[in-house]
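This document opens with one chain alone, in structure tokens, the form predicted on its own.
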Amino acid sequence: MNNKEYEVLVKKSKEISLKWRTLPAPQRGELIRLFGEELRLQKVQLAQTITKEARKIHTESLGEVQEAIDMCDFAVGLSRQLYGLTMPSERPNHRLQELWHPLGVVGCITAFNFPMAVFAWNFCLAAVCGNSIIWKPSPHANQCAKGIKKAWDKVSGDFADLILVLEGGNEEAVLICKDKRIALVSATGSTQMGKELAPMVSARLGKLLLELGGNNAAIVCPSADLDLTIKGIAFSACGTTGQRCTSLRRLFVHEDIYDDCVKRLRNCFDDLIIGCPTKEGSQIGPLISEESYNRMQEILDSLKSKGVDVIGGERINIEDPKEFYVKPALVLVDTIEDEMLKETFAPILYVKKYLDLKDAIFMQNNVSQGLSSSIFTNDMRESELFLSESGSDCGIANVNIGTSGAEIGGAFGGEKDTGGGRESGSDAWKNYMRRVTATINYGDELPLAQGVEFDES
């Protein structure tokens, strides 16, 4: 997009929530209902766009447009809880009250494995906030951009400008992050990218809401039901084909159960069903790219090289030979590897025994991100020590599922590395509101705090 198309589109979502911002809140939440109620009908078709474009089986694809339906749900009714509160006031005769009011243009930047559910995180709950969204979304997923951009479109009236989609690469997401007329930056994707898009923003002091990257662990107890621990791994370990910023990427077993564990892990990653993603019963569909690939092989092979154990991880040819499925890898480590310290966003799945559950928890907090993580336990004491103060350092702490599969209901997001941001349910929207402080006077006198005095007389 040139400068004088970028202008366009910026004049367009400014005005446009000039306008939006003036509808009371249940009304906007109206608009919001309508468009979930359009999204239930085309469910189907877009999911199979996901499919197409970000190569998700499809029960996932369908899963992410119900997540954006969902989205929908809350946001409804979150357009009549935009609470402030009211405070006491330390001064006769006067009242202290805050007061949420939107921002303005948010900027929202999106990444491929999910690229319907985040927008609507971000969309639903700026929308009924009051604010418009400029949407730039992965390149590899332009035309789910531009299904639910049709899907709003046909039931936002005189409201259509409230999306408005940025297609491009770096350089549209350079343009956001620079532009002063864009309150707050909700972007989404590497920590690499957070930490080259984040000056940009900080530097005009806009506001940021980051989701970045994640090296998510899991602890199994010897209390743990190996059954259920099995089935949580496998899907946070190889569901969406290992490309979830909340996928299991380290396993610390107890050395009691590390021999059937690890068994049982072998046996059920050999069982997982790889295929083209459109066809029923595929659990495990290609990587995005063959950079994607690419990656993951210097990473195996970096860690063969050492001697380290390394099972599975081969490219398997099925129909198109274009695309890039592999087999999901174990790799068993005796002692923390380099390579176990960074995300790589593929199916590889480190496993170490631990003997003390504090030295698993440390272990496991020992990296720079701070996204998701999860413990298998059947000890209360070992839960709540897991989340405790002196437990899981990650935005998301899980006992007994895996650490994917996030519900709408909570807020999601991560520290560290992570970015810090809080996007979807709880009380994420006041990332997208400014809040004003105000004191009422109802006397007629002036009484200051902190019972400073200031005699004119």
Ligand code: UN1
Second form
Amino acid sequence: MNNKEYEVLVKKSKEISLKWRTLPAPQRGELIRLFGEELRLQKVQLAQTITKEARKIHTESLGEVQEAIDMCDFAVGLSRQLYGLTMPSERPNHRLQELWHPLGVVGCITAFNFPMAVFAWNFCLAAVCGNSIIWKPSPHANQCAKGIKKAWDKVSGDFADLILVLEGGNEEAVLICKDKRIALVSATGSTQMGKELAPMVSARLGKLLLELGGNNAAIVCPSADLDLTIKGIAFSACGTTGQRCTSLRRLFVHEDIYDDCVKRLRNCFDDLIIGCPTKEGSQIGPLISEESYNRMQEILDSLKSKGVDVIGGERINIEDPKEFYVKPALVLVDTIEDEMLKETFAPILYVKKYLDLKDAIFMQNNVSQGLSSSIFTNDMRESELFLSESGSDCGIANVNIGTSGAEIGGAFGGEKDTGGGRESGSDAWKNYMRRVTATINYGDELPLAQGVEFDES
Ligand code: UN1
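Any chance you could show the form predicted in complex with the ligand after that form predicted on its own?
First the chain shown before, then all remaining chains and molecules of the complex.
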């Protein structure tokens, strides 16, 4: 997009935001409700677009559209709950109150792996809070963005411009980040991307909401229900071909159950059905690109060259030269290898034995990322330790479920190199508004706070 076209886009977005913000929030919610209805009608069709572009299997694509629908429902509820607190004033006949107002234009940069749901997290909250949005989707997912935009255009009447799509790559992301008129930039992607973009937004003191890389771990304790555990691990590590920010990458297994657990995992990984995502029964589709495949192989080669035990990871179904199908890799390590500290966006699961739960928690936390984590145990002392302040340092901590597949009702995001942002549920809406503290004097005197005296006579 050239500069002139970009200018037109931002001006349109600004203009519509000024109209939209004057609409009472419940009326904004009503349009979002209609949008949710439209998504329901188009659910299968939209899922097919996701499968076509992002190569997700059909059930996961349906799940992703459902996540967008859930966000609409959540935002409709919120439209009557954008509460501000009223605090007791220390002065007589005074009220102290918090007001929440829209920010204006929100910039949203999304990744290929959740081309609709992550946009919905941002859009539904931004919109119900009274903002417009400029959306830069991943270049791998422009059709998904078109599908969503079309659904919005159909129901939004005069407010079609509330979603404006800016197709492109890094250059377009930079335009958004440097633009002072864009009050908040919400970006999902790698930690490296976040570190490049964040200084541009910070330099103009703009607001940032980052959802960056994860390097998620699970701990399997001796009391774990192994049937449930293996299922949870398989979905988290191999689902979406290991290309979720919440994908399970590291597993710490207690030595008492290590052999049994590894044996079961090997069998389970062998049984997974890898194939065309449109084909009924496929559980793992291809990686998004050849680069992604090459990165996976580089990591596995480097591990193999050090004599580390790598099971699987090879390319399969090579009769289709444009698609990169891989067997998920199980990597059995004795010590923490450097490769484990990086996020590789592919189905690689490192497995390490542990003796003491505190060590396992330490190893789990001892990476630069802090998104998601799990413990599999039936011992409440272990699960409570894991959830305590001395436990997992991640934004998401689960018990007896895998690291991926969060519901929209909770706040989503993580600490450290994951960027610190929280999106979707709980009170994440506050990120999309500005807070005004208002003090109202309804008396006929002017007492000053903190007992200060100022007599002008
Ligand atoms: C992502 O991979 O960027 O919790 C988002 C999950 C999904 C969202 C993942 N609901 O796995």
